[in-house]
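A lone chain, given as structure tokens: the form predicted on its own.
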Amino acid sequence: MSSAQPSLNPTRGMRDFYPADMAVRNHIFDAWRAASEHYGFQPYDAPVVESLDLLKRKSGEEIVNQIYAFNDKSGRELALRAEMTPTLARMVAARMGSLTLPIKWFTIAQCFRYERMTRGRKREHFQLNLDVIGETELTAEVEVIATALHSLTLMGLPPEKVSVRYNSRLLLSALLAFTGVLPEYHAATFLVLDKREKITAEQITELLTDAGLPEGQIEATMAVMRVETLSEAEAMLGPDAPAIAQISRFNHLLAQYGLEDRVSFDIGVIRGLSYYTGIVFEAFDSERSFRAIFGGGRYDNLLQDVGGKAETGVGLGFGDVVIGELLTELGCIDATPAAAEILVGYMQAEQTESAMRTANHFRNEGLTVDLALHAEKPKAFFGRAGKRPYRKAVYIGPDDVAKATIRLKNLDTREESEMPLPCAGC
């Protein structure tokens, strides 16, 4: 056995939250809680331990190597989920005959994933899930990216410093069918073009060609690379094509919700997860500082993947360690831990029931209340009282009880209002 004392740091890619850093994740979950019921989703959530089998069926077997999975005591192959859409789709698809279509539902995950760490990414992390399940117009998109916008407002974070950058997966694949590329390899081109940012053109080559496309086509998909805005797009397939139908239709939708400034296209926008079949998007603070803030998308196959019925979807993921740092960085947050109203304090252990009453009256009234704990001397009871944002304080001596009398005083003004003594019951 080691004699070695325990480290006293969380596991490598963890976090402890301290009350200042509650302060903060408790800013970012109520404004995703708020902003989802906002706009009509309702929460949902489920075990943060799931089954390996429905992790592979979903990203392969090489996920694995990319979360914390093990063996329980009976020997069953299970894992910390690295997200929630699998398990989303498994609870859909257990009940997808008593469900009334479309559902819009929303949880606050925790959710584990064992990867390199980089800024904004960790180990473990919160996230908001936003799904529409069963619903093909693109109004889904457009309510999911609006209710994560609504939600970094009522954060406190400018309008101008996040913008969603959107692509389509039906344009690309267009794009690819229209200079050469056949079919079977578009799933293949996806995942080595949405890293195009981290490697060199010679790695991207070397990946397609790992990936079994002959030369021609791999350079049709440089061709494509190369394609900037949605009117270059248009012009090599056409104004009817279905894909450019796809996305003017997109564009009209945000423009009802005053949107159309804050979200526009970027072909390099692809998301690496295969499961995507339509609109896609990420949001980004506006210096390109930090990783997606969030992302998302269509998938129209992931159900019927882990076997259930097939049905289309929309998702979105958000999660808290890239904002939490946003909204930190651009002092938009207020990392101090909350106050009680009300701090109620006494000189001897003679006064304890008298403030322990005082205590209750305050807080049957509605109101938020600490209770000193022990006796404390005047001194020790009105500096500890500045050290935290309590508006008012009450300390009780002796010559308070025996005039049945307690002083509210408001900490800010130093003004003083007296007031009878609570008794027991009252």
Ligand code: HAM
Contents of the next structure:
Amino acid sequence: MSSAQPSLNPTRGMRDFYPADMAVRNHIFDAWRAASEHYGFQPYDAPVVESLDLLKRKSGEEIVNQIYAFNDKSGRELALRAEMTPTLARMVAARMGSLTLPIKWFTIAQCFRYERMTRGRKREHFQLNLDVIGETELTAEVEVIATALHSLTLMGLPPEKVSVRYNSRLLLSALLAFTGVLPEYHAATFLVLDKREKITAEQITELLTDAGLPEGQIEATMAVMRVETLSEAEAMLGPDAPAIAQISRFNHLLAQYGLEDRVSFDIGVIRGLSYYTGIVFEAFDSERSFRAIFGGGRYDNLLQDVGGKAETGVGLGFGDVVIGELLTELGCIDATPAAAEILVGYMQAEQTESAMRTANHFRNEGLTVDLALHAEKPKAFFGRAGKRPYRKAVYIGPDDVAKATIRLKNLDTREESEMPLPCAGC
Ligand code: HAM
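What does the same protein look like in the form predicted together with ligand HAM, given that the last one was the form predicted on its own?
Let us now look at the entire complex, which starts with that chain.
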């Protein structure tokens, strides 16, 4: 048997949350929840453990290679979820008959991906998921994007610090069809094009060859890669093409929320997940020094693919890691652990009961109260009270008990107010 102590660090890529880390996490989660509810999304949840088969079949190729998979004691092939979308599709498909569509749902899901660790990427993260299922109108895309942007405002991030870029897989498909790429190659082509900012043209050719595209089809794909602007795309497809009309309508709807300047077209946004079929989008910090803050899009076939009725969906995933780093870098976050409103302490063990009654009284009044667990000298007590953001303190000594009063001290103004010592149980 090894005598070495087990490591005190969490498993590589996993995260411990000490109280200061929880202050950051709660700041993000509170904004996510408030914004989601403000925009009319309902909460849902599901187990972290899913069937490997569901995740393997429904996630993009990139994610499939990152799945934490294992067998349970009965030999079932299981996995820790890498994303929430296949699970959501499974849940909705299971209740399709009884749900009134469209639905707007949100969750904060812990996800696991065996990723290469870089800035903004861990092997475990939390992700706000906002999804609308059963709505073909582009209002659904606008709602999820507007909600995510509102959560950023609630987090204290100035609007100019983040912008959203979008593209349309309908447009990309139309362009690929225009240059002669056959529809059966489009899905594989998207996944390769998604990597185009990270790899060379030769590597793209190699990946397209691996995906089974014949030489002529690769040349046709490269012609689409050379399209850089919406006007170039429009010149190829014509102003009446459905994909062009879709984009103008999307812009029109964004403008109703005043978001047209924060959400702009970028043909380079493709997304690495294979299930997207329509508008796809990603949010980035204005300096572009971090990975995507959130990303999502429309998926027309996923529900049917998991065995449900054909229904379209739109959604996004918004991780806590990148936004936490950005908020910290911009000084928009206070990592001071939360403290109760009142700290109650006492000088000698004889005042324990009086202090407990005092804490009980204020708690019954709905205030948050932290009670000292043993007697301490005034200097130690007030030193402790000053270190965390308590607003008030009550310190009970033998004189207070003799007079049957307590003094509630406002730690900001130093003012004291006197009141009767609460009785047992009140
Ligand atoms: P995704 O782009 O793979 O999409 O992830 C969404 C967001 O999750 C990213 O923009 C990032 O904020 C965060 N994220 C992803 N992987 C990591 C990681 N390893 N470490 C830290 N943060 C990470 C999806 O997952 C889709 N299922 C989103 C969606 C929902 N589409 C429709 N509905």
